Every structure is written in C-alpha cells, then in structure tokens.
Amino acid sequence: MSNLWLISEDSFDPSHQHHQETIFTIGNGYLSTRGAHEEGYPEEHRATFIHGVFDAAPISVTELANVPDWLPLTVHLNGERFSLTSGAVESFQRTLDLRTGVLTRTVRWRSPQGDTATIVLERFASLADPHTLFIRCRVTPEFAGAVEFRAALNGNSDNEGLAHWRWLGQGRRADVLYLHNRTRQSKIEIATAMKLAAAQGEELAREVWDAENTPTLSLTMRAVPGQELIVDKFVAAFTTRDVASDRLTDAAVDRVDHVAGWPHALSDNAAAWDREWQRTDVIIEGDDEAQIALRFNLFQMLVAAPRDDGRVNIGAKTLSGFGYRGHAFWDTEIFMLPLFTYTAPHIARNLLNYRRHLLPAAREKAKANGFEGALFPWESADTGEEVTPTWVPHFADRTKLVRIWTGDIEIHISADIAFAAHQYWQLTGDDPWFIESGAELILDTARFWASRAEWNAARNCYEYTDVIGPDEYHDHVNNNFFTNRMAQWNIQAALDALDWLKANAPASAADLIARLDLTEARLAHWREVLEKIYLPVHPSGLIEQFEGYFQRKEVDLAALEPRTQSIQVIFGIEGTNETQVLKQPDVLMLLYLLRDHYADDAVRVNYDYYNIRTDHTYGSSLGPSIQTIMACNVGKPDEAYEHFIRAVRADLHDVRGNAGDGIHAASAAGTWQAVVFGFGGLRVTPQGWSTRPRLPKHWKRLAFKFYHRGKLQKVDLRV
C-alpha cells in the first residue's frame, strides 16, 4: 500500500511549476514558504508570507508583503552551478510528508561538463519554534574536485513586481549573517540571520560576500566520489509584530546562534506535529485517494492557523500565494473555524479575537454607510477596514475594468461572524470568553442589523435590498433569503446572549447594555424586526434564493457538458445574472447552517431544486463540501462523493486552474466538514451530541476526534 501521508512527484514541469509551488508549500503558523526551488527557476511565483505583515498596495489596498527570501542555496560542481535549466536531469523527485512537514527533493545531474552528483535538498519551517527554518542540502558527487555550497538572504523579493521592503542593514557576528528591511509604508521591521554549517565532509574554504541586501556565504568542500556532503543552512525571522525594534537584529541572531542542529531541531518539529496530528487527523479506510487528498487539504490548513497570535486571520489563500493578496473573507468563520472549534480550540479563539480586536473598525464601516452596529468588511486585511477593491481588469478583457460591489452590499458576513462566535462558545463552553468578547460580537452585528432593516409598509415587513448574497453570480438582489435568515438569526441569538448574560455575568450586561445603548425602546425594535423580516417559504418547502429569483432564465447546465469554464465566462458578468445558475447554492448554505430549524423534507425539497441548477465543478470552490453534506442529508451517498471529491481534489487536481494562486482555504477546511458532518453525520446540540453515519459504499473505516465542552471525544465508525 503506497503511503498515506506523501505528497510526491517524479518528474519537473515547468508549465505546471506555479500549481506545484502552491502544493509544496510548508509552514508553522507564523509563515509559510512556497514550493520553489532553493536555487531558484526562470517565472518562479518565490514567496515567503508572514501573518499580519501587510503594506500597501494599488488597486487592493494592502497585501500580505513577501518578505525576504530565506531559501537561496545554491550548489556548485567544480565551478558549474546546479540548474534545472541546464545539464542533464537524470532523476526528479520531490515529496512533501504531511507527517512532519518536510519537504525533500533530490535530483541527479550531470552538469554541461559531465560531473554528475544526486543532490538532496531537504527544508521544513519548524512548528517547534516557529521563528526557526532549516535547510538541509547533501550532494553525492561522482567526481573528484571540489562543491562549493552558497547560502544567501535576498532581500530584494517582491509581490509580481511591487517592491515592498527598503534596506535598512546587514552585518555578521561571528558566523551568522543577517538582514534588517523595513516595508515601505507600513514601517515594519524584519530581521533575518543565517549560519551555514558543514555536517559531513572536508572543508576546504568559507568566504562572506557582503552583497547589499543580500548577504551571502560561500563554503567549499572536497569532492570525492561516492563520498557524501552534508551542509545545513539555519534560519532565524523576526518581525516587528513579535519584539521591538531595538531588540530586532538580536533576537534573529540569538535565535540562530542557539540553534542546537538539524537532528534535534528535525525531532522537535516532528514531535510538534504529531501532537497536531493526534487531534486533527481523519482516518478513512477504503479510499486511499480520498485519505492522502484529506490529509493534505487538513496539513495546508494547519501551516496557515495562528497558535500565538489573536491579531491575524487566514486569507483566502493561506500564506501560499498571492491570491487575494492575503485579505480575509467569510471564509474563515464558516468554512475554517468549524475545524479548529472543533479540533483546536485555542487556534479557533485567536481567530475570533481577530474579528474582536477590530470591532472599532466595523463599528465605523457601519456608521459610515448611515447604520449602527458593526458592519464588518468582506475583505478584512491588518486594520479591520474595508479593502475590497472597487474595481479590478475584466477577466476577458484586461483593457476592461469591472466594478466589484462586494465591499459595499455583501453584507451578511456581519452574521456569518457572529454565527462563528455562538458556535464556538457552545461547543466549547468557553465562558469567560464569550463574556469578554463573544457576546459583544453578537450584540454588535445585531444592532447593525435592526438599523439596517428598511420597513416595508405595502408588504408589512422588513426588508434587506439592493444586496449580494454568498451567491455572487447575482448582485444587486433584494431579500436575499440567506441574509434576511441570517439576519434574524443574529438578531435571535443577541436578545438570548443577553438574557444569558444578565442571568450569568450582570456586571458585563450591565456594561454592554450602556455602551451599546440597549435600551429597551431598542430591544422592543430588535423584536419587532426579528419577527417581520420577509422570509417567504412556498407551501412544498421550497425556499426562493431572492426576490424574482424564479423568474430568471432557467439554463440545462447538463447540455452544456462537456465544458472547461465558468458559466459567467461562458455567459458574461451580466448574462449570468440573468439566468438562475448559481455561483453557490445560497439557501443550501443556509439550510446547513440552521439545519435543526428545518424538516428533512424542506430540505430534500430544496436541494433537488438548487443542486442542478449550480455552477459545482467552475463556480465557487466554497460550494462542494457544502453540498456533500447535503447530499448526505437527502440521503443520496453517491452525488454526495462526487461532491467531496470535487472538493478534495481542488488543489491537487487544481480543478479551477488557478491553484497557482495559493491554496483555496475555505475548500480544504470544508473537506473536513464533508467528512464529519456529511459522512460520519456528527450533530451537536445543546444536549449533547450524536452521529448518523452515511459513509460512501467503498468506505469500511472513518474514524475522527473532536472536542466538546472541553473534552476529546473519540468517533470510530466501521463498516
């Protein structure tokens, strides 16, 4: 049986490096590195990303800014520098092993002039001390001479072009080199220090090229053939996010100077890991695609979750790539955090004192656009501000621009947070807290909703209109039902926090109720609301996406296969918005989200009208686990795995042909989702939990743990 926890490939093709380098990207929690080469390739996307240093950008407002380049190690065989572009590549292969999370690559070259040697390179970013890399290079060389090893840090990285980091120092203390850069308009500070250190094998020379803005150390040793050379290059990073400014340069060398070796850094990166592991793997039997695919979408999702900081979010695509430019989205709160609520709590609190520490920003959002309340961002970067782009170049067009409305009317991720916040503090019982910040989440977000509902005198009913729902094939909608549910929801769940809050912690009523202004005139308002929202059902079940959603034009997506694009490619921004193809199935989102609030027949009702009518394999990657988990529910175990399929292979398979862009976060959290909730029907209620298992029929084993109020709960279904 081949192993369950590689990531491999046997072979290079540059037409394909970008997807790869978003495949074999590793990390920690604090940053991550993408999966380029270490001696670097013509068009690479190279990049480092660090949690939460971000500096501006055009267009997108700000970006996660790549940082110096901690990877340069390149190989010399008498004098011939190793490069996939030249010479002979013998043998290729690369492997990620989602155990330990370290990536390993070894080639066999002849160089132009016939010396050939199999090169070892080998890197992880250490999840034991997440401020320590390490770089492992050994070379088995066929000839006599000698392999001169060069290790630099390159401060000249940049985002496509757009340089984010001014040279402010370099200089050596003793055998570490390092690095002190500082963005340009967000004036943060990074240093980085390196040391190059020989493992095996006779030294020759070392030599220190004080290049500005990239240090570099050379070191020669002697070739003898069949003889192995071992060199370990030790990174150290810091930011100005983590000590301050006087102590930067310091701790970045102190870090590397105490490094104890590649050995026993190896073995406490390893023993971090499988305590990651002890809680979050997934065991399936049966299905060795549908294993390693779950396992790598859970190992990118691990690399990019903040353990030490409650001050950074997960973009939409992780650390790994440029995509989206490191912005935050309703990804997080309903697509990621279910899996740390339910695996790693402490990761999932960090994330939602991401959203607490930026209230005072949403509170302004909303205020600025006439309501109270918070009105959080769809695009959420270090600030809390807005930063979805209001225009970008057309798709098919680049001399076109397109006007994106998300950031002004895509508003239920206000809900969406406050839906995370109660989810976590009931699974978790964490009531201090959700005293502290939970709590005031959801008061917030409510008061914003009952501002923002607009009355209705004809229809005697509250209203949400002229809105985007998570259905972006159609903007400019009214009564979106999703939002309008939502909203209510959020506006629910506030009046219960406060009952709760006066029944359990009155001083903190006491305080939220002044602050907030809750009066009882307000109260009386949020009831009134709560109660009229227009939330038309039909007499079957079936449940209208939004106002004049049945008469759009209907589309045979069936008739259309076989196909390679997205319907709005295919149909135009405006042509789409015509039809009734969706984007994602809004209502089935929602009837996930408050499943134990709706009968199983609505449910079956809505999902055979919706599911033939969304876009699945070239819309939203946030949409098959979704809908695996639906499919579940009906009780259709096939369409079920076609779905989740569709979702595991997403990057792997890079489905939508844009994984080059990093890695589609949402998709790889859901794939856990999929599995937990949709195949082995996990349920948790106020009352306990259960399961009602519908694994797919080549299945014979899923096995899974999660916490619940504080306790690890075991789940071991079998066939």
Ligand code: IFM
Second form
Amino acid sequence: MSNLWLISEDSFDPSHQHHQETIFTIGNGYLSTRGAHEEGYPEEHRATFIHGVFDAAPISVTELANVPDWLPLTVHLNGERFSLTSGAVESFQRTLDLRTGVLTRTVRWRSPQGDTATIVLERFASLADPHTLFIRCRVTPEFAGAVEFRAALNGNSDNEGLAHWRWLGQGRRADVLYLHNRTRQSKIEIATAMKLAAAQGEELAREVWDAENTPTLSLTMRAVPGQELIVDKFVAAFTTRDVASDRLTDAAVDRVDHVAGWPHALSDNAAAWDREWQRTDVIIEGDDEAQIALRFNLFQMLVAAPRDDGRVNIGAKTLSGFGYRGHAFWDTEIFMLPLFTYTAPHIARNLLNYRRHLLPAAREKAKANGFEGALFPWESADTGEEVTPTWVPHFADRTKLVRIWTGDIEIHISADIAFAAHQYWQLTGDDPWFIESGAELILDTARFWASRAEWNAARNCYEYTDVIGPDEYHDHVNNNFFTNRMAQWNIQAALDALDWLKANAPASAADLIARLDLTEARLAHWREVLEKIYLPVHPSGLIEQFEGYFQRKEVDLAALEPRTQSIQVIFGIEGTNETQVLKQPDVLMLLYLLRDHYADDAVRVNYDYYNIRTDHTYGSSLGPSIQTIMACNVGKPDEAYEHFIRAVRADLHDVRGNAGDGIHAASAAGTWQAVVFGFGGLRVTPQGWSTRPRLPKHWKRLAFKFYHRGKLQKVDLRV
Ligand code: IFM
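What would the structure be for the form predicted in complex with the named molecule, rather than the form predicted on its own?
Shown next: the complete complex, the earlier chain at its head.
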C-alpha cells in the first residue's frame, strides 16, 4: 500500500518550478519557506515569509517582505558545482513527508567531468522551536578527492524585484555567522544566524567569507568512494516583532549555538507534528487520492497557522507565495476558521484576536465612509487599514488598468467576522473570551450595519445598495441577498449577545453600552432595521442573488465545454457582469452559513438554480468545497464528489494555473469542511452534536476529531 503521508515528484522541470515551490512549502506557524532548491535556479520564486513582517509596496500598499534567505547550500564535487541543469541527473526524487514536515531530495548526479555522487538534502522548519531551521546534506561520492559545502545567509532577497531589506551589519561569533537587516519603511529588523557542522567525514578545510549581505561558510571534506559525508546547516531567525533590537543578534546567535544537533531537533519536531496530527488528521479509507490530498491541505493550513501570535492573520495564499501579498480576506473567517475552531481552538482564538486588536482601524474605515461602528477592510495586513489595491493591471492586457472595487464596497466581511466570532464562542463555550473580545466584535459590526442601512420609503424597507457580494463577477449591485441576510444575522446576534452579557457579565455589558453608545433608542433602531431589511424570497423558495439578477443574460455553461479559461476571461469583465454566470455561488454560501434557518426544499430549489450557473472550475476556488456540502444536503452524492475532487486538487493539480502564487488557503481549509460537514454531516446545535453520513460510494471509512466545549470528540463512520 502506498504511503498516504507523502507528496512526491520524480523530476525537475524548470518550467513548473513555481507550482512545485508552492507544493513543497514547509513551515511552522511562524514562517514558511517555498520549496525552491538550496542551490538556486534562474526564474525561481524562492521565498521565506514570516507572519507580520510587512513592508510598504507600490499598488498593494503593503506586502509580506520576503525575508533574508536561509536556504543557500551548494555542493561542489572536486570543484564542480552541483546543479540539476548541468552534468547528468541520473535519478531524482523529492518527497514531502506530511507527517513531520521534512522535505527530502535525493539526486544521483554526474558532474560534467564525470564525478558521480548521491546527494540527499533534507530540510525542516522546526515546529518544536519555530525560530530554528535545519538542512542536512548527505553526499556519497563514487570518486576520490574532495567535496566542498558552501552555506550562506543571503540578505539580497526581494519580492519579485522589489528589495525590502537594508543591510545593517553582519559578523561572526565563534563558529556562528550572523546577518542583520531592516525593512525599508516598516523598520522591522531581522537577525539570522547559522553554523555548519560536519556530522560525518573528514574535514579538510574551513573558511569564512565575509561577503557583504551574504556571509558564507565553506567546509571541505575528503571524498572516499562509498563513504557518506554528512553536513548540517543550522539557522535561527528572530525579528523585532519577537525581541528588542538590542538583543536581536544575540537571540539568533544563542539559539543556533544551543541547537542540540540534528537528531534531537528532528525528533522534537516529529513529536510536535505528531501532537498536531493527533487532533487534526482525517482518515479516509477507500480513496487514496482524497486521503493524501486532504492531508496535504491540512498540512498547508497547519504550517500557516499562528500559534503564538494574536496580531497576525493567515493570508489568502498562506505564507507560501507572493499572491495577494500576504493580505487576509473573509477567507479566514468563513473558510479557515471552522477548521481551527473545531480542531485547534487556541489558533482560532489567535486569529479572532487579530480582528479584535484591529477594531480601531475598522472604526476608522466606517467613519471615513460616513458610518458608525466597525467596517473591516476587504484586504487586511498589519495595521487593519484597507489595503486592497485600487487599480491593478488587466489580466488580458497588462498595459491597461482595472479598477478594483472590493475594497470600497465588498462589505459583507464585517458580518463574516462577527459570524466566526459567534461560531467560536458557541462551539468552545469560551465565555471569558466572548466577554472580553467577541461581544465587542459582534456589537460594533452591528452598529455599522444599522448605520449603513438605507431607508426606502416606497418599499417600506431597509436596503444595502451599491455593494459586491461574494460572487465578484457582479459588482455595484443592490440588495445582494448574502449581504442583506448576513447584516440581519449580525444585528440579531448583537442584540442576543447584549442580553446574554446583561445576564452573565453585567459589568462588561455596562461598559460596552457606555463605550459603544448602545442607548435604548439605538437598539430600537437596530430592531427596526432587522425587521425591515429587504430580503425577498420567491414563493418557491428561490432567492434572487441581487436585485435584477434574474434579468441578466442566461449562458449555457455546458455548451462552452471543454474550456480552459474562466468565464471572465472569455466574456470580459463587463460582459460577464451582464450574464447570470457566477464566480462563486453567493446564495448557496448564505444557505450554508444559515442552514438551520432554511427548509430543505428551499435549499434544493436554490441548489438546482445556481449550481448550473456557477463557473466551478475556473471561477473562485472558494466555491467548490461549499458546493460539496450543499450537494450533500440535497442528496446528490455524485455531484458532491465532483465538487470535492475539484476543491481538493486545486493546488496539487494546479487547476487554475496560478498555484505558483501560493496555496489557495480557503479552498484547502474548505475541504476539511466539505468532508466533515458535507460527507460526515456533522451538525452542532446547543443541544449537542450529531452526524448524518453521506459518504461517497467508494469510501469505506471517514474518521475525524473535533473539540466541543473543551472536550475532544471522536467520529468514526464506517460503511
Ligand atoms: O476572498 C476571495 C474572494 O472571495 C474571491 N477572490 C479571491 C479572494 C481571495 O481568496
């Protein structure tokens, strides 16, 4: 039986290296490193990103700065530098072990002059000590002479051409070299330190090259045919987000100095990963592809999840690529948070605390737009200000610019955040957190919704006009059902939260009433808004996505198959706006979130209507996992599996051709929801939890764990 924890490739293809770099990303919740090769290749997108290390950037306002590179390690056989693009690669295998986060590459290489060796490179970012990074290089020469290992720290890293780092200094303490840099605008400092240890073999020479911004160590070992040489590179990294500037280099140097050695570090890391998988793993029997792919998705979420920092979020592309510049979206609250709320509540709390901490900026955004309360930014980075680019190059013609409106009018994010906070509270029963933080998130977003609601006297209702719903193929729409209904949910949740606080934490209730000015008159207005929000539903249960949607042009998507491009590429931005084609199924997403409020028949009617109008494969990657759940809901297991496999393959198969920009985090985390809530049918209510298995026909078993009110629950569904 194949090992269902391994992701492998057996050749190096420079034309696919960006995709492969994303797939072979490793990390530990503090940082992630893309799977670029130690020795480096032209056109590569090598990068390491550390949570919260942002710096100013044109167009995107701010971006995660690709930090100084810890990977460089070159191997020289009798003076010839090992490269996959010279000499002869006689065999190649690269494997990511999802169980431990260790990435291993094994290459048998013949140099241009005919010296052959088997070179094994292993690397991991320790989950046990997130500031430490390890590379082990094993070389078994088939020749006599010398093998040289050159290891460096490289401060010249950039973000696709933009250099964020200034050189501040470098030096040596005993056998440890260090490098000290600072970002241009945000002035975050980083110290990296390294040492190179010969673990096996005879050392012939050692040199230090104090090259500016690239301190380098060279270690030459005697090559004896058949005798393996082992060299370890130990690295540590700290930023001024972790320690004060005057202690920064000491912190990095000391940490490297105290590394107990490869075997210890490896086993500590394996033990830490084992603890993660104990609660997060999902077992699928009868479908090896689904099993491995789901584990891959969970692994990528686990390496991105901040465990010790409540001031950072997970970007839409995790820490695994330059896409979306590290910015966070609603992807976190609606797609990623359920995974953490159910399996790692401490991580969920960190992510929610990020929003809590940035409430002042959300208040500023609401105020700047003429509203009260908290309006969270559509794209968010370190300060909580809106960082959505206003203009970006057109995807078809990069000499033209396209206006991006999401930062102005995709306002549903405020309700999504409130929803996630409420879900966390309900599932965990973490009342202290709710009293301290969650309630304020829900109350202040409700204030926003009540002040943003527009009275339409002719209709005798409140409306939200000129918005963008989750389906971004249609912008500047009025009364997007998702937005209106989530606004209503948010206001109701706020009123309920206030009642709960009054009964259970009266001092906090009084404090919030005073600080947020929750007068009786204001609350009366909230009640009126929530009763009168415009939410038309056809007698059949069919919901119009937004006003006038049904009048847009019908497109027979099936007739356009086979296709390899999104509908927006085929019809253009304006052309698509005029059709009924959806980037993601807005109404179905709403029915998923508020499932208990809608009858089965209504779900069926809407599923049948919107499923065939959605650009599933090339539209948004967020859609398919939710679509899986809704297909399970309406009893369409084959369609559910089709949606699921589309979601679970998103990055591994590079379905949209842009996995090189980074992991599609919402899709990755969404596949956990698809399996647990869709196929497993898990449902949690105030009375307890239940499952309603709807496993794909070839699945023999589905098992997973989750926390409910602090207790680990085990679900094991067998056919
Ligand atoms: O948040 C999503 C949005 O829903 C669709 N476009 C991509 C964004 C980031 O993943």
